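Below you'll find only one chain, the form predicted alone, shown as structure tokens.
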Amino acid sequence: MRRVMMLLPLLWSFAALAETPKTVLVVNSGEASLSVIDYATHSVLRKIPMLREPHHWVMTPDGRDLIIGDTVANELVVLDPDTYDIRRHITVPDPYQMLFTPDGTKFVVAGLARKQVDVYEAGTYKLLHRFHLVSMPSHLDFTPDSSTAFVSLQGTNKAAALDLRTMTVKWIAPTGPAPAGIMYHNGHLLVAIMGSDHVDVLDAKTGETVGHIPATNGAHQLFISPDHKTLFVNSRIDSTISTYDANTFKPIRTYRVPGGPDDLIFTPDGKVWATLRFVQKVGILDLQTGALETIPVGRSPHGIYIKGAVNMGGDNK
């Protein structure tokens, strides 16, 4: 892939971030725990036991609850977003990937192991509809008006569009092998192709493939910078984070990030923190210099949370 050297903005715009973060929370899927890291010193302060296999997090629309999805335990673990004290448990089947719709009215859960996508009423968590989808519904995103949910079907090399008003399937369309991260962007649907080295670009209305964005091997997850100018593609097999102009998809720079980068989060100093799934670490990447600092955490770290920081296109849009 052509490599263009371009300096990214040193500081993002963080209207929601009133002060420097105090801690970082990392979800360790392989050992059922959460690591709490001191943001300033990068030292691990403590670990919080989970149940069986947590993966992702989401913040409630009112900002009062931080929810961790524990897939094998079939539970949502509701935390205080400041202290991380556990407030309650909610029974939900296989909450692998989960998001609230942009309008805050629905809570959508991709059950990867159970081959289903469940739609709940936000707040009450009453099941409204279950979509049976084969196979391995993985990552989610929505249209801005909350009318449509998109999901990658990792086991069948397809993506699906789900109408959340009529609770019907709009379309199911082919993608490259092992689709993972998915993102609605300017009328298109971007799908990271983990079984290859590119991102598929689909027409969001029809599911037709209209283009490809070259990446490195194992393209897995997609993110947009807080200023919406830069697209980030994490590739787990080649262990890279690649950046692109978010409007033209022209490549900007590719960073080597050993250890299989997965989820990431943007911090107000212009850096990104990324979970490194294969090496039990979190990486802190300086986008200006390419320098990488790592912090040991638990086995198979997946989701990463910083109160007030931004995770665009991953767990919390």
Given for the second form:
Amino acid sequence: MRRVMMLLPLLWSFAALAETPKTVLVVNSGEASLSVIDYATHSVLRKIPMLREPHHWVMTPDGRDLIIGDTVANELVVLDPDTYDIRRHITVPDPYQMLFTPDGTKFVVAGLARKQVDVYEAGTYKLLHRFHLVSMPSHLDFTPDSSTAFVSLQGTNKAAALDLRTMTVKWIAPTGPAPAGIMYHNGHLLVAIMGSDHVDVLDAKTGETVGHIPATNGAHQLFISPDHKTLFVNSRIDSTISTYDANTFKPIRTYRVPGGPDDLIFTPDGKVWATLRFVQKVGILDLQTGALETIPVGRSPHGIYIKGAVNMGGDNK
Amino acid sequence: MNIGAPFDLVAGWLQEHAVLPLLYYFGFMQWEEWSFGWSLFAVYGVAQVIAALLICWPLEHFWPVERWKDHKAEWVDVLYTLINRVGFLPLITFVLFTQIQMSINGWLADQGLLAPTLERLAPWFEGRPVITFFLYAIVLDLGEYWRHRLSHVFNWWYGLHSLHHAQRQMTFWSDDRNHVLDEVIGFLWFTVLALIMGVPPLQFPMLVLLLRLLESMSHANARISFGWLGERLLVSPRFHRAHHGTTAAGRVSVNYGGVFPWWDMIFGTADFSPTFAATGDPSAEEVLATGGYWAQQAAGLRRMWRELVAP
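Follow the form predicted alone with the form predicted together with the partner chain, if you could.
Starting with the chain above, the whole complex follows.
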């Protein structure tokens, strides 16, 4: 009962949403398409073709454009966030994980296959600086003042802090094997260790490891609930989504979610939608009962978007 | 109905329950993002071997061109098939293709250029993967025609390729009996062409496997001809058998096409005579015909070297 009570705030946090979402957009990385799902009926309405291998999405700071990164096509596909009509294409090398800085002035792209983190001017998408980082820059996050970007280096078991004012590397620090999800959190940096069973806690200023949060095998991605009270950690090997108190990191509950949960999105009814990479489905997890409903989508679904879900964690944080 | 869906589900299962646990155990989880492609490649490889077996074995059993008492010389071809289609080679092929394509296309994007793709040249093709798949297959088969033809033109190259021709008991397993160096050259040739055309990475293994499934069938020891029109649309066991005939081994041969006979018709190398020739290469060392895997690899290298240093 206590666990249920801790999760109830999730239901209240969507008051900011003007209306119930109409559709959910899923990025099918393995078949170059987007699936549009009816939020109410859970039926797949249509598929939108992409060019090669889209993975993640990001909303522009003004909320007018939804951007999908197609890594193998080396392009950003700019969509209308309501109708999903394609507005234009922008050439950007290997746009894997991508985020706008919190102040909305810069657009930062981690190129997983290209060993680089590119910093662009938001709006014009003019390249300001390229950080060459070995290897496999994977996930990104920022300090709230937008001065520093953090990136996990999946291929070399490290994390890096990048000064976005001077365009220099602040520090590169060791982590556990195959670091993936990364999140700035109250002066600390949380790094999901995919090659092990925990989340590293680093001092965001120095990169020094100051603690570990136990997780299940293959800890992959980190999300914060819309009310910022609950930390979500999903795991690749054990196929779980685990919840923790975001302040104390005390475990709350672990949900078994077969099929490789990856990106998550939080919906107004207090549920979590997750892309399930291995089974070509999206899962809808009821956090109170643990029940899981699934919807077939495309091959290797990765990113998932619901309008109004900005600032709700994950790669859309 | 997506005909690839069952393969995707099997590949996903393989990824979740075998590939990722292995990567996790051995400390290679950094490669997890690509592991679905590897799994899919293996699944298609196994499916292709099973499909070839189900289709070709009855054909060879009920309508053989030749019957042999001893099948020992064929077992090495089975080994070649398993290595080349579901073993390490396809994995390396896929990993290299993905990495090379990402590097080249990323570099082009740095210069403000976009790599050519069918969909960029003609946007109508976007979202029509079945059509683009077959267009890519046709162009790649043309490329294969010229690679194959050149492997007969250059003596040193034929030194390697003679391993493929030396089999006197040719069956559907024989398509993959190639020298590993010949396979590498073939991979580079195929990959460069696929890169130039912008073949999607996850279509690449399927293209390789589809083309090679059809090529397996064309090697079958089956008395099958597709008729006047059919012989001109698709390479049949009879058409390809003429290429493996004892009189066609070496520099001057016929019927180089792998899947479509059109290229032989266009470039004047087609032979539609209705005979089923005896196969083999009389000029090859006996070990190339009946030796074990490693003995054949060594003999292929020796023959290539002799041709290279020959005056």
